[in-house]
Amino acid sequence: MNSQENLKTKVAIIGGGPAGLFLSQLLHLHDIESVILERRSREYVLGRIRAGVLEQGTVDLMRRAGIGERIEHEGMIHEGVGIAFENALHHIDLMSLTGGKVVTVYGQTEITQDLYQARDSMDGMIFHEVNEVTLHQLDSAMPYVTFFKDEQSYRIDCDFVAGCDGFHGVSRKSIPQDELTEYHMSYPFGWLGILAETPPVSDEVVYASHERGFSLCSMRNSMLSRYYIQVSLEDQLKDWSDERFWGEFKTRLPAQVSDNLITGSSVEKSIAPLRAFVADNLNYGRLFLAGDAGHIVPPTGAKGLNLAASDVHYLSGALIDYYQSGQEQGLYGYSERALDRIWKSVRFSMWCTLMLHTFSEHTPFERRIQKADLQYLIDSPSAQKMFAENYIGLPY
């Protein structure tokens, strides 16, 4: 094994997904050096199929990061959203309810690709396929990170460490247990999702509540559809042929939607459990958590990627203030500011999940309350305004 190679940077970023790439790009635009460490290959990161509904704040962050050109041409603007229940489709007009605000459908894979291209054009330093990443002296003024790549040992001395490495990453696990409070909640079902090269069944996202379970109609572009159905946690992919999926999916949609459904072979299929998690302290010494390293929300409210973006908004601003003016208030206040928005988004995501999914353990009374909740949303302009305000994204 070769001797250790020493590097030095301002911010060591653990994780090369959207949160880490966004942070590195924004810091670079303010002449703040960073190094990204990612345990997977670039091909793996770009191959992950993830969220696609973007709040306006996320789109604005893309523009600030210098990657707003492609989304302007390829992003799909959605002025409303559909809620289907009891074989009827109801429209919620996001634009009119929020004073002109909308959401944009643009896949996380596309954002990641845009960010990689931006970092490449600026000679950003990204180490892929690293292992044994270890964070040291986080509670001191001189933290550092060690890792291995291709059997070569490295050490990065830095001012700060940004943990953007997801729920299973090393960053959060490096915080002493007595310095961290974690909140967890798991749901008794998951989402079976498929990607199909077919025209979307609707020009807007449709959330459908049905006695057989929840379903979701989404898309990535005009010829790439992303569909989901609620399934048992005991189900496996081998249990679900394409034919079975399409049959069940169509059953859960109202006729005015299912009549437009065009089926085809899936190009990707996966089952993801639904859960919620929040680390109620995103800062320990010189370490700051962002994205899934600090929180996970049920995907029902389309908040996962958008919360990562708002984290980066707060954290990048705090680091820029520190390096440009020596102000530390933003760094000290980062966790509280980010968590205020996180918990509100968790609340919305969990409310949507409870309202739209079928829970086998619910009593007849609870099922009637769920029905009343949906009916109230459909009938009440005030309830729709609350939904729209949260769906398009709370202000930063």
Second form
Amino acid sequence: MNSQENLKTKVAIIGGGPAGLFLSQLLHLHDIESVILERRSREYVLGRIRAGVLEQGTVDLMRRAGIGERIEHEGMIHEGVGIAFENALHHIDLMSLTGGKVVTVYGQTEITQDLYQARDSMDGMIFHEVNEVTLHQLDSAMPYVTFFKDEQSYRIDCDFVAGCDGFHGVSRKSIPQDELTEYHMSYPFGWLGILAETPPVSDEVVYASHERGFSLCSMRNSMLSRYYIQVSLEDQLKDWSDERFWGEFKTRLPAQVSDNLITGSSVEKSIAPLRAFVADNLNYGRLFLAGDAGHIVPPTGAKGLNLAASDVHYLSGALIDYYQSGQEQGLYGYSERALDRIWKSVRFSMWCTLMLHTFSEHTPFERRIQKADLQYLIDSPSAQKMFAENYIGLPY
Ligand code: APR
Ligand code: PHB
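Same protein, different condition: the form predicted on its own was shown, now please give the form predicted together with P-hydroxybenzoic acid.
What follows is the whole complex; the chain from before opens it.
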């Protein structure tokens, strides 16, 4: 085996998903060098189908990161969302309820692609398909990271480590147990999601509650639909032919929506369990966690990717302050600042999840309360305002 190769950078970024890529790009634009270490190939990362509803803060971050051009043309502005239950569709007018704010539908895969392109054009250093990433001396002023790529061993000396490596990554696990509290909540169901090359059933994203289970209508563009249904945790992909999916999906939508449904073969299909998780805190010594490495929300409020963006906003700002003026307060206040917004988004995501899904263990009393919650949202301008304020994204 070759001897170890030694590198030096300011910020070693673990994980090349949106959190890591955004951070690297924003630091670069302020002349702060970073290196990204990603366990998977670029093709694999770009093949993952993830979320798609962006808050204005996320779109603004894209602009600041120099990747605002394509979304300008291809992003779909949504001024409202639909909430369906008991065979009726209701409209929540985000724009009028928030004084002119909207959300943009643009897939996470597209953002990741834009970020990779931007990093390439600036000669950003990204190591793909790395193994055994290990973080060292995080509680010192001289942390370093070791890893292997193609059987070559590497060491990167750095000032800081950014843990952007998702829920299963190594960064959070490198924090001593007594320095970290983890809050977990799992839901007794998952979402089966499909992507189909068909025109979307509705111009708006529709969240539908039904006694057979929740369903969601979303889209990626005018010829690509993204749909989900609530399924049991025991269900496997092989149980869900396209035909069964379409039949079930149609049953759970009000006729006003399902009458427009155009079905076709799926081009992607996956099942994900729903859970919430928060790590407190997001900082240990010279390590900072951002994105899914620090928290997961159930997808019902469309907050996962948007929270990764707000984390990166806070963390990049703190690192830029540190390098420009030696100020450390921002860095050591990062966790508290980010967690305030994270917990509020966890609350919103949990409320949406509880209101819209079918829980087999619910008593008749709980079912009536759930129905009252939905009816209150539809009837009360104040309740709609709270929904809209959260859905378009709480301020940074
Ligand atoms: N070493 C290097 N890279 C790793 C390691 C490791 N030990 N473990 C995981 N990774 C990589 C994963 O392969 C993945 O590409 O870290 C990356 C984390 O990316 P994401 O899971 O996309 O998480 P994040 O960047 O925080 O994005 C936020 O928002 O919509 C939600 O969950 C959705 O991915 C989304 C997230
Ligand atoms: C999606 O388009 O994938 C999507 C939309 C809204 C959600 C979750 C996912 O709440």
